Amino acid sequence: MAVALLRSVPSSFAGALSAVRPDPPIDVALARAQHDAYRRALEACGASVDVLEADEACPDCVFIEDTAVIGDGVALIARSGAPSRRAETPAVAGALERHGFRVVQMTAPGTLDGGDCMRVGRSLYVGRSPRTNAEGIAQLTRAFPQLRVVPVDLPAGVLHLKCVCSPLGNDRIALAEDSIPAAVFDAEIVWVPADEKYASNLVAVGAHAVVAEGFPRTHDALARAGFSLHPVPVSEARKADGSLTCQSIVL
């Protein structure tokens, strides 16, 4: 059974990072309700969910994916390119140790966000982004010597690699049209329409997928690919430049 590690929404979430100040502002109560719907959807996919307490000093801590990259019993604890997010990692490192991972700490001057990393088979794709630098990619490569680490150039204005793609298992990915060339990936592509790019970020668990509400053509494409869909609301996470994969680490 898959295990999904989540972190609760803090009251300080209204001050989370965002490229554009949200208008209307983040509604924390609604964000918590949407996070609970996300948790229930993961459980409906067959995952066991472990939810860590929020840290009020870390407004973005619900976006737990960015804090670590896991694989083959190793957890690389990331050092975010956003300095305000670096205090999020100790609680996550402790949780991953409890789940049996050997923890490796990233060090300065390396920076990396987990949202820039996508595992497909024995390949680990990593976006070159404002949050992930060359030294971070080098440390990622050393932490996972058994994997083929593939740096990926991101389109302008894309925060993380997984803003335009996500893994589907069985060497398949969802990829937004007009974003990254398909030839970059050694994978079968399930295409997401360019005007539904946001929906390319989803969480696949076996033959199930947690998807953002309101993207019918993407839902149709995923259903044709054999997935049972679990749509969830994401309006408040989206105000903080977040989506679905960033709210969990699937172990």
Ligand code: CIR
Contents of the next structure:
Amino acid sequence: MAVALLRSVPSSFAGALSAVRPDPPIDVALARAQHDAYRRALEACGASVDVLEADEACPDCVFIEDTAVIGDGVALIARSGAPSRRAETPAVAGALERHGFRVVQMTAPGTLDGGDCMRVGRSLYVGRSPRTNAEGIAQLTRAFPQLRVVPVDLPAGVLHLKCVCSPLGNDRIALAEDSIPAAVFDAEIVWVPADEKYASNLVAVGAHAVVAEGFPRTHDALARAGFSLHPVPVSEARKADGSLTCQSIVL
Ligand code: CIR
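Please give the corresponding structure for the form predicted in complex with the ligand, as opposed to the form predicted on its own shown earlier.
Full assembly next; the chain just shown is listed first.
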């Protein structure tokens, strides 16, 4: 059974990083209700969920995906390109150790956010992003010597690789049109229409998928690809430039 590691929404969430100051501001109570819906959707997908306590000193801690990259029993603890997020990692590293992972810490001057990493088969795609630098990619490559690490250039204005694509399992990915050339990926593509780009970020668990609500053409494409869909509201995380994969690490 898949295990999904989540982290609760802190009361300080209204101060989370965002490229554009949200207006209206983040509603923390609504964010908590949406996080709860996300947790229940993962459970409906058949995942067992382990929710870590929030850290009030870390407004972005709900975006747990960015703190680690896991694979083949190893957890690389990321050093975020956003300095304010670096204090999020010790609690996550401890949890991953409890789940049996051998923990490897990234070191300065490397930076990397987990949202820039996408595993497909034996390939590990990594975005060259505002958060992930060349030294970060070198440390990622050393941490996973058995994988083919493939650096990927991102379109301007894209925060993380997985803002425009997500793994679907079985060497398939969802990819937003007009984002990254399909030829970059050794994968079968399920296309997400350009005007529904936000919906290209989703969490697939076997034949189930947690998707952002309100993107009908993407939902149709995923249903045709064989997925049972679990739409969830995500307005509050979106105000902090977050989406769905960023709220969990699926072990
Ligand atoms: C940040 O700017 O770091 C957070 N406010 C959002 C992170 C979203 N992470 C992700 O998509 N992997």
